[in-house]
Amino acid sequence: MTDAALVGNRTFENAEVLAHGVAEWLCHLAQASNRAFAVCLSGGSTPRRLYQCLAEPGIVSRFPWRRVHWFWGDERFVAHDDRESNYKMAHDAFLSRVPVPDNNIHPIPTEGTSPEQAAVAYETTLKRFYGAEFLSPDRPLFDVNLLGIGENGHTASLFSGQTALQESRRWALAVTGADPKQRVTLTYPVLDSSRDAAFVVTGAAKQKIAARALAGDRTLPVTMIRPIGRLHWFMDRAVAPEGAN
């Protein structure tokens, strides 16, 4: 579907059974990672299980959560304790019951300030934890990139139609006009600086979308992520299209 390295796609029998093989494999790659691990984060509903599978005593006893850190890929530009927000969605269902340092949470301030406000802060944020001003092609920013598909065809808070789409300079934009409520979502630059970026799709409502995405429509956004590292595909059976391994 992109020019990057497709690792393949993995079924699943269920959305379930996904649940545990992600959180496992993330837990693997973290535990062979010697040094601080960067993991960006999907909101929605899709990733929730997979979230609250991390938290499991069987995961929860063997993850490295002192040197992993965790970011968000965009966020609804509401209150962290807001049922909407992605923060609160993943603070709930694992960071909240995990040994993980206050200090590796690096959530998309949407209080007491505006959408580019805290774009603007969030690539202050981004920049520092990478330690450099640019992108650097060989060395990824993230270590996980978990990402998901809408039924439209965005991917974070990048939607067709929307300037964000042709944006290679900024980090973190403001995005308004693409849903109801204002949002923050990071650019294709940042979300390629990736070494492994993993789409995590559940249920036959996005079986569609999915097909297209994997057949190579341009026409979506989602098509247009290339990390320059891996790319992976985690599929149910509902959602897997047909003679998907």
Ligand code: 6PG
The other form holds:
Amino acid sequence: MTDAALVGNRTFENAEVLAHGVAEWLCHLAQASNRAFAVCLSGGSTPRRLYQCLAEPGIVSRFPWRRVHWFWGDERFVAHDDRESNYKMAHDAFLSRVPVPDNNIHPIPTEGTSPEQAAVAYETTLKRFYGAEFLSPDRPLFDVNLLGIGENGHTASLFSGQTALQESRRWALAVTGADPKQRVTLTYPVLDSSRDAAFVVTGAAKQKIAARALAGDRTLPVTMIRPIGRLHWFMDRAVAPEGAN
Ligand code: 6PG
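With the form predicted alone done, generate the form predicted together with ligand 6PG in the same format.
Let's see the whole complex now, leading with the same chain.
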């Protein structure tokens, strides 16, 4: 993979080509590291095929599973075996099918607790992994942060009009009211503590919202993601603006 392919926006022919391309990109970055490597996963449906590619022959044998740790940018507050669970989607797509150490998987707790307690517990998990109480602008928590966007411009579980958008101290928050389900979300300071943050977006239904975000529409939560490292947009042709590379 050329260096140019490692940074900046990329448009892929279709969702299948994108899934393979982004899986390859992630594998390349993880291989290039020589230490613990932290990936923050997004939920929803878009990344499922990308996650499945990580467990397929072209990548699974090359991926440094022992060094890579898996976190979630948000979670629906349902049991981990619920079809709506972001943990379940990733578990079924690849985590249950690859040689990843159990201790490298860090789900947001959703059972035997409340959304608020889960947010506090996950903040502790993230701080313990990071090894500090405060995020440093020189040392990102996540090596890669995979993000999706909703048709209403949300990302993770940061929805327009929510007080969570203004949170600058807490690392994770309980979110209610924005969606049929209660959720837990990471906050902007934590999502931005990323060496490489990548929006993974496919399908014509996302074209309008992606165009608004790419044009800098600050009314959208997605637009306010400002990683301390590099920001990428990985789109398929159905989403990409006319003429995008
Ligand atoms: C979630 C996600 C959320 C998702 C967008 C896009 O829990 O729903 O983390 O931020 O990325 O809603 O979802 P789709 O990929 O299903 O369109």
